[in-house]
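Below sits a lone chain in structure tokens, taken as the form predicted alone.
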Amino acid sequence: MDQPTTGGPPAQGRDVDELLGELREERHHDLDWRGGRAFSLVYNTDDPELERLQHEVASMFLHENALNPFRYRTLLRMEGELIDMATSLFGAGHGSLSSGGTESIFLAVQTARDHARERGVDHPVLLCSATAHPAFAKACAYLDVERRSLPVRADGRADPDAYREALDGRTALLVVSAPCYPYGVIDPIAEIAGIAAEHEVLCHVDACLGGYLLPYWERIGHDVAPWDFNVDGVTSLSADLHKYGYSYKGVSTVLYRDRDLYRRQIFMYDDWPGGLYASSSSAGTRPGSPIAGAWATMVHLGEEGYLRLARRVSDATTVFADGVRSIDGLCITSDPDMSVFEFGPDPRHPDAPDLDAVADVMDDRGWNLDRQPGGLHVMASPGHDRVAAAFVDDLRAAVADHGTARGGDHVYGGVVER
């Protein structure tokens, strides 16, 4: 007789075609990112081809575990391909892989904070602006080292000045965001790294947003400032591969100007029976899939490909952006350099929109746009060239007729306690 469960899985497992047509039916109320009206967490290239072949390589090396790359010699090839693309596109020397920006932002900080301690520096502090990810807030918090956030100007951009004066002999790491999330915009990252160098302390460009679009962005004609290794004093980029890459999650790069660097972030442990353990990055298993799903993507699309997706991401922006500006009582809160930007009410304005009820009414129409206490976040991929117009005469209507706000929360992720 079978004994009653104490815990863990149900006593009695259950059938897959089950399983799978309630997940189903559960997933319609979860977001829908392919119609268009999603402006965050998920970057729709509307490219069936492309979502066919993550789909397959996915299922492909779904079990396997790049823990021991040497074992899987497609993945190790594949894994070191990506790395070439990425410090080739760059000018970085060299790099790794990670499961997400969260994790290379970890893995640069980690880096600066041990290269500050062989200096002599028992407590190291990071310089950022206040708008910097707050994945930096996260890394300082568990890797002992004091985080300062500094003043932005009033155009939404890191103060060169703020970092100067705030840089000491404990100073390990100066932080740039290109770009930033809230806003859109570029820090100046020329004169902060030149900053930098001037002081001999490093200096990391947070590109985990911008990393894989800016090259692109700049082919098809859009004026972008210098930001990557090219310019003098940066010594380590972060850029995610799963958002202007286009990949699924989880897949990040982080880069490093030299060898030196790159090494203080691998861990070699051989005091066990087991043998040597090594890694480049804080995981130890590994999924194959993401790392697949990377290099097939970024080799499906090719140079032409994000060519291709720029243009239509840079569409999908002009029409969101100039929609804005069209209708009384809004406006963008910053100048973006890219395709991420904040719209709230316009200061200016005698009876500007309440943006929170606003929104409510924009979440009644089906759209999904992320709330920041200063306004509204739109993020815009190539599948919203489809919709943009769309969303502009839904938010006309709204701006015209809101009520009065429902209580929104301004969140941008979540915990779960159970």
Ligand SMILES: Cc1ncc(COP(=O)(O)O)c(C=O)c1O
Second form
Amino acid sequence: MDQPTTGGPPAQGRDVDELLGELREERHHDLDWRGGRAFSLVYNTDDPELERLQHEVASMFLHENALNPFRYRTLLRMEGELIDMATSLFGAGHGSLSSGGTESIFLAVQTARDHARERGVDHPVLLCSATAHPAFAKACAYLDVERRSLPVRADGRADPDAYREALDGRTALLVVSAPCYPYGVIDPIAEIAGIAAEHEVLCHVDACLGGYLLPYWERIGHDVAPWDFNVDGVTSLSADLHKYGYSYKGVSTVLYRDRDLYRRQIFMYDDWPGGLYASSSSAGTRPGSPIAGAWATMVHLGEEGYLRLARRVSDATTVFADGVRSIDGLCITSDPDMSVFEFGPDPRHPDAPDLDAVADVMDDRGWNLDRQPGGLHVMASPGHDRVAAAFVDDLRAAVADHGTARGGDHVYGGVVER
Ligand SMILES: Cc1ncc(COP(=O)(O)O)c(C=O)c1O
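Switching conditions: you have the form predicted alone, so give me the form predicted in complex with this ligand.
Time for the whole complex; same chain goes first.
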């Protein structure tokens, strides 16, 4: 007689080929990033050799666990070399890998909180601009740190005067972005880090987005104001390898100017029967494949590869931005410093289009622009250089003929609940 099932997985396991076939079919309906029509979620390098390397390395290290790196010496070496490359690139002293921008930000906020508590500040406060990534709000909520969000200047950049005014004896950390996600502008980091140094508080640069692009962006001829540890007063920095580092998802770097700060991130525990548990980030079990993928990506691309890809991002950004500016009724809402910007209805235009309706038409044409309250968000990847002109043609047509909006939300991220 059949036993009753226990729930969980299906009662009968399924055939491998049948499952793979079904998944391949289902994925046809997902966002097509290889075709260049995805923005921000995938950083498409349009480089088949890099993709081949990443697939091989991902499967080679699929099952390894970096919880105890001394058991996997190859991962230990790769992780060490990734941190060395990051510290030398940004002028930092110490740091670690994490699973992504949000975890890096959590770790920097926790470090700043504990640094403040050691100075006798019981209820530390974080100051950031309204444009700071929501990961700071999330970290503050989880870690019991008060967050004060400050208005930005008319150009979308953080306002040093607002930081100066908001600072008090409870301030633990000033946060700036390089660049911020919504507008792609870099905050006045030297000024704000200077204020932090003057008041002997910490200053974190959120370079999750720009960290692995800005060094090359500058070298291909763009003006980039100082933003990393070469700026006095910057004490920590987050930079994501899974964004413009071009690795696949699950890997970021969090860095500190000195070891004294970094040590607050390290956790050691031996008051249980299992022996010493030591970790340098909030995860326990850590997948080996993102570490191996990031290492292989950096070593394969080299400086020359990052410069080549930066040129492609720059070319694509120019076509996107010039195209938007050439369309009557649209404007770029800031003066972006990198490859990310928002465009919206031109306030000086008597008959500016409804951007939600324009976004509906762009969705129907297969483009997947993120919708923000002020307009639509563009983030250029290297592979966009192939499709940027077609994008501009479609956008021009959408502005000319768009009907009424279907009422799509301004959404970034999502919750899975059952
Ligand atoms: C400026 C900035 N900071 C932090 C993050 C968070 O990174 P993640 O989504 O990897 O957690 C992002 C993500 O886009 C970002 O743009």
